[in-house]
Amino acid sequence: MKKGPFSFTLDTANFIPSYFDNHIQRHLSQMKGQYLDQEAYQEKLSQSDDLLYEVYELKRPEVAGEILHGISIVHPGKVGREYYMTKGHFHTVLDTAEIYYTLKGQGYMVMETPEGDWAVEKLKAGSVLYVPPRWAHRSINVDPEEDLVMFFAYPGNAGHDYGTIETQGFRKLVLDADGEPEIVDNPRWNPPENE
């Protein structure tokens, strides 16, 4: 972690930053049970574990004030007609935000409150996202053969809770549907118990 000012520059081939302190590589096999079609991951996970997505962390003092930011690089791929995705989180701290602007790729980010209402929302280079406070949130790349690389940022004391999706998945996926994406309820789907 750097102290004081500093900057880094993002390679325009592949958008990877000159300068981060932590790389995390997320396979396939990190993501049992969030994909719909479970025979699909099985047989595709007996074949290869494949990379899903790469984060690029550029680490601050997790305290309020500070920003955390970094590169996201999610590959394109399917699993059945699922999409790679990232795993998804809420913020340990509900109440913060995060923004991201895509860099490269195509796709989608779908996001949910606690309290029930959704989004999806397109991705596209040169478009930004800007993700409220309360919103859990999950990249998905739809481009056959480009990475979906986006920048992103968000408030340093924000957390992450990857376990409720893990738990209750999200309600809405998007699905392959003859070389279009569609959106769907998830009927995998495993609402609070306070719903």
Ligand code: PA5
The other form holds:
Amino acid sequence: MKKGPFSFTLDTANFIPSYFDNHIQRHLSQMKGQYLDQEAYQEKLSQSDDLLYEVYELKRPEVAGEILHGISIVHPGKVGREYYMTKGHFHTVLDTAEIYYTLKGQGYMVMETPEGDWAVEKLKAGSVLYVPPRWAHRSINVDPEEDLVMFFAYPGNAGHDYGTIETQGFRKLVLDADGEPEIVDNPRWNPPENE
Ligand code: PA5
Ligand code: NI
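Having seen the form predicted alone, could you give me the form predicted together with the named molecule?
What follows is the entire complex, opening with the chain shown before.
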């Protein structure tokens, strides 16, 4: 982790930062139970444990005044009709927001709140997305060939709650319908007990 002010650059071809503290790589095997078509998931996994997405993180102390940031890269591909996507999460401290600046590619951010609101926002090079406090978020790459690359920033104390999404899923899915992305209800969405 850097001490004091610092800067880094993003290379123009693939936006990998010239400096980072962590490089997270998530493979198909780490997305168990997340894809709608579980047969297609098993079939694909039996062939190879593909790399779905990567995160280059600049580490900061996990306190409210800090801003955690980095680059996320979702590779192109599909499991059945569902595009490669991140696990998605609520922030552990629910009242924390996040900003995403799309640098390359095209996709969607699927979002929802514990109160039942949902939203799906388009991501394309040059767009800035504000994810307000309380909104879980998952990024999805809908381009058949290109990476979806984004710069993200969020409060240092936010934390990641993956468990809620792992057990209940997102209310909405984005599926490939004959070459066009389609937003559909998630038939496997598993509402929390108090709803
Ligand atoms: O904090 C964020 O929202 C991002 O940096 C994500 O961590 C990144 O996009 C990877 O997604 P996830 O953490 O859901 O695996
Ligand atoms: Ni987040």
